[in-house]
Amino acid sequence: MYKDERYNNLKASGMLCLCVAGEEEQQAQSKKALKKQQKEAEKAAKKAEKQAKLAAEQQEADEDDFAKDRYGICPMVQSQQKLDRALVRVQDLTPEKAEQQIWVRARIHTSRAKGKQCFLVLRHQQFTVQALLAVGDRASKQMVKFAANLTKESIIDVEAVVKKVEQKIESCSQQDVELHVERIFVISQSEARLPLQLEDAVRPEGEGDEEGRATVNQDTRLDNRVIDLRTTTSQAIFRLQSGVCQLFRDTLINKGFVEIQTPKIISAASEGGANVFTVSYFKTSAYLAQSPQLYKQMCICADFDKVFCVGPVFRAEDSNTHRHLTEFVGLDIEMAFNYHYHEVIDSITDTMVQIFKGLRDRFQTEIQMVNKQYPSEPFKFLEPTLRLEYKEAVAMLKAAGVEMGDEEDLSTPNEKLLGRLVKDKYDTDFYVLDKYPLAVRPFYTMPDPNNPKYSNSYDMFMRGEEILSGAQRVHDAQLLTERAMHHGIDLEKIKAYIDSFRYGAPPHAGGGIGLERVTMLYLGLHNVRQTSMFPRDPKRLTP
């Protein structure tokens, strides 16, 4: 009995302690919450006071700012109005425009405040010009401060007077003039944090290493391609590449060629190999074209005589090299000839020479811009183009210490070595290699009538790398069938191709050129991804 009573007393006492402790804890929490509320209220009051003070200061500043209508952020352009205002391009800012008052639209490349002045470098495409704002009759200190705080890459409109400069501005493309800004308005504001800095992206790699300054690696460039394409180097590369296409078209049209468009979704692999992308096509499968060759040849059989096309080519090759892409732009040619396939070689080489001349004469600005970041020797070519036979090339390589068979295909290192040997001997970066061994060419290649081990086929090279592969095609259905069987090709899969030649086909030849490779090698660049706007390779499918 005594034990039970003692236990009950202890139990009651413990419960009482717990209750007291609970009440004390609640009181402590209430005090903490109260203190927290008080702190938050004080913080909010201070913030409101600060905002009110800033608003008052801004209002006072606005009242004192005589230039407040001369700068600011424009409303979003939604085609609200049509202004009768001409905009002058940065590239057209020359000493001839000195003392003229003009409007310019450009990006802010860099900005630097210095006392009561602000220096801007404005950029449009690959051209830059220096602009100056200084506190005075036309610009208030608030206006200068506004300009100095604008983010890089923002697009602005400025009204300015063009002024000649006594000393050349070496850091800009427009070295003889600068702009004295009188009005400045933001058209589109960039975020402050850029994924890469444009000045880093145009810095030569060696220079960055030596001076400890940043350069931008290839993956960062390609992941942020929209920014990278704004650099002066990228602008120059792709404007020159556009010139390659234009010169290709113009030259061939002047030669009587017809431009054609060919399907890219096809029912069978166009070159009979495994390196083809398969796509779902309703209830069956289709393939992405590895070449427009079948359709070019069909057009020759349809009496178009000379055709060309410019379009995407797809290769499912798992090649992670400096010169391979899974999608590239093909410049393709096919041509009927009268007596000898060298007629076609001559036409293609003359087309390439006209492209080289056009680039040299019309794109010097772009070539020089690329050379600033990627120095290279000027591209050399001969007229008429040097043509070597495969046997001669093998002899040159053997004389240089290379061990290879007479009918062995050229490896990439041997191609490059041959390019150096040809340059040393003939002083040209462009040449044709003719009469390849038949064993290393596709089934549709015409055999050499004088030596069955060789063929009427050719490759063309720039700076020791192949840019075109071509041949006289077999235009006889019976011989084509025999050649296909010799290569172990399923005749059923190429039936439509063979049938194209059953109703009379003129002798013809052609070839395919890679646009990105031509651009890369003409400029002396070292990676085809630099000359592909949005490259596709086994590891890259975006952006």
The other form holds:
Amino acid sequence: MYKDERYNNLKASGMLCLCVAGEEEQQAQSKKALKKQQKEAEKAAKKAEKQAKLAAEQQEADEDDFAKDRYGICPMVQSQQKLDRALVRVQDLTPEKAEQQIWVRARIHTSRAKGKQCFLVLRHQQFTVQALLAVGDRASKQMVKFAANLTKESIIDVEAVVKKVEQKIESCSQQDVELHVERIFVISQSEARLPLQLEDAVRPEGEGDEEGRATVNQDTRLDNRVIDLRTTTSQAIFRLQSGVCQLFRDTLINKGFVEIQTPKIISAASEGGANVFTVSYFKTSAYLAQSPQLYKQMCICADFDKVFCVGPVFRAEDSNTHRHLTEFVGLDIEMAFNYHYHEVIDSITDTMVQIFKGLRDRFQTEIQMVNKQYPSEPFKFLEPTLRLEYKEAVAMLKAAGVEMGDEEDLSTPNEKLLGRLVKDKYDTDFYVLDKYPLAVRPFYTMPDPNNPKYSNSYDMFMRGEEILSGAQRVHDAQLLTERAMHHGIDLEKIKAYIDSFRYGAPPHAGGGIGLERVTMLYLGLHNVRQTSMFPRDPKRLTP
Amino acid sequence: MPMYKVKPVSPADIKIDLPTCMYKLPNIHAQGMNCGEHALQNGEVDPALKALEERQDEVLRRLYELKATVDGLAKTVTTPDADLDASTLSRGPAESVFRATADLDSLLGKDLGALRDIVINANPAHPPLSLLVLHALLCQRYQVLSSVHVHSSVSAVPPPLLSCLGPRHIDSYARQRFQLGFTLIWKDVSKLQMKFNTQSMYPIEGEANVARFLFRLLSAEPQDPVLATQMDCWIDTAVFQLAEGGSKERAVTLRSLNSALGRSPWLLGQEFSLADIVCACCVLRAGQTTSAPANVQRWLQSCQNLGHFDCVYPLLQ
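Same protein, different condition: the form predicted on its own was shown, now please give the form predicted in complex with its partner chain.
Zooming out: every chain and molecule, the one shown earlier first.
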């Protein structure tokens, strides 16, 4: 038909002469073409019929849809207008707001149609509320159908009346109220097929196996991190992590510390050349900082006395373990002391205890929420913190049947066993191990004054895993050079570092913790990727 | 001529249980049978049976002898043997109570290079006063590293409890310089608990039992068994009747304390001992010491004069 129309038009407009040349070809193909045309004509006729029918039905439907302007898909919010509308948060929907008509913006958690009614569960962060849409004088059949067909995770604006319920709605966080929907509009629609279901992502491991329901494995979660982070467990974990960071800052600021920012692109590897990322730096290359160690110390030599810094740390360690990441957030402390490095240990342990107390007292809701999916023992600690010496630890391990040398470093299984022994005797998940052997510590560690085989260094453990490594630093340029040479380090590369101690340096000590590891161990989780929003490890670079 | 043969109605060899209560007659049909069975009824005894009976008698006799011996022993234990005069029992060597230093290695096990740390978990609502007194005594004899911790199960502890072990030792940063560790942890526990060597020792529960353990470290236990028993007796009285008993039991105990203290300056006689420590602490904790009988008050004053109880009084307020 289309072809014929054009032909007719051409004819009419007098441009037929141009088509004369083609006409013979057309005649040759005319039989085939005719048949084709006939078939197409039939098809088109059928289509037209269908469309006419649908249009007729639609018209009918439209005629009956009195609620047509109370629902729909909004055009994309491009800031077309500034509505002076107050949106109430789901967590504020309480019986006090009963009978009020309010607007709520939330995600569709679930939607279920039952005849003339549609039950929606709306979710905002950890809070859910039930909403009801029933066919009546305010809502039409089409409106209820529209609501039932909305895809999960879509963001909607709902105008509703808050109603009190007699029977508590157990499955929602807001158990005493429900919403009776008047208007419902879609702000952002979600695709129908979700890569993972949120109920599955929150299900505890054991329960999934028992009842044959799915749980989501870690790789799927990490690949679709944006959706995984919406679950109540993830929200709780990262709010708690934010609390850790905030308590760290608050406690140290109250102790008179100054927050500093150190450079992450540096010229020399601070901890040793093996585990460092190289970046191209114009015509040469540079490294990504493995720790803010060197710069913290330079700040002390610059008379800042007590400093701390929060920033990324890059370790190119090819370890695929449950507790290693290639990039993590380091919370580092450095402090000048008067006569004994224990002053610094006391300060650091007190900071940790204040963090634990703050979490225990202010984040119980979050801890309980995480425990629902990942049950664990509550975290126990002593105040003041327990401090054991390395020799005691070795004696305890030997008494428990472990064979090790007096100057040997603790292997990971030994650390875990020691953690259990300490928990048995003192009932604490957090303790300090002091006076490590000198041979296993970095070159800038101050040796013990009474016994050259040991050093003024310490490690702190949570639930049997190491979270902090620290020591009194060598603040004498001469001794530092000797120690560096003893460890076979190229003096040229650390010249600037050694120079900073040549013009009067106070005795100082410090240490650093990993934010993700501390959160993981406090909550009793088993993989550091659960506490890192977008984790980086040797096998993962996105998202 | 073959006769009509009737099939036997019953099998020939049926076993019949003859009744044993009836008089037995010899079988008149069979001959040469053993007449032993009925013969026994006349009082004659079968030699095999006789031997068995004799053996039984022998065994019974030996049993009776043993029983008699045990009874005799029991009597000597529960009541003083008439031959043994208790009043002539010599008291053990007059060791002045806290002068000898014990060999810690023999008491607590070989030193593996680690500080021997005694860990005591106590509820801040019931501070263990007698253990504080013993701590003061231990500090006089050994180099003790004392520390007080608050466990995370307890939210706050009044300041006097934090300093109950006295000021921190100057050398407390060097743990190896000490012979003994005394770590007191204020924790939400129902019963006081002591842990020492978790690999080989069960935790010890109860203030009295921990007190006995610590007292042994001072090697000041009375060598004389009678005195040792009396000491244990007083400790149990203090714990069960003074501390945990009702007001009637307390009154009774105070009266018996009063009468005991009327005879000698201390509960066990001339020497100050663990009995005095535990009883005094229980009396002090029960309160109302001004209304206690005269001897008891004098005795409490003597305890205070010794100086070991200085750590206790600040906690009584």
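Numbering follows the first chain given and starts at 1. Only the largest set of C-alpha atoms that superpose within 1.5 Å between the two forms is called the rigid core. Source: prediction; values computed, not measured.
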| property | result |
| --- | --- |
| CA of residue 478, rigid core aligned, shift of 2 Å or more between the two forms | no |
| Core-superposed comparison between the two forms, residue 135 Cα displacement 2 Å or beyond | yes |
| Flag for residue 164, CA shift 2 Å or larger between the two forms after aligning core | yes |
| Shift in Å of the residue 44 Cα between the two forms [rigid core superposition] | 4.3 |
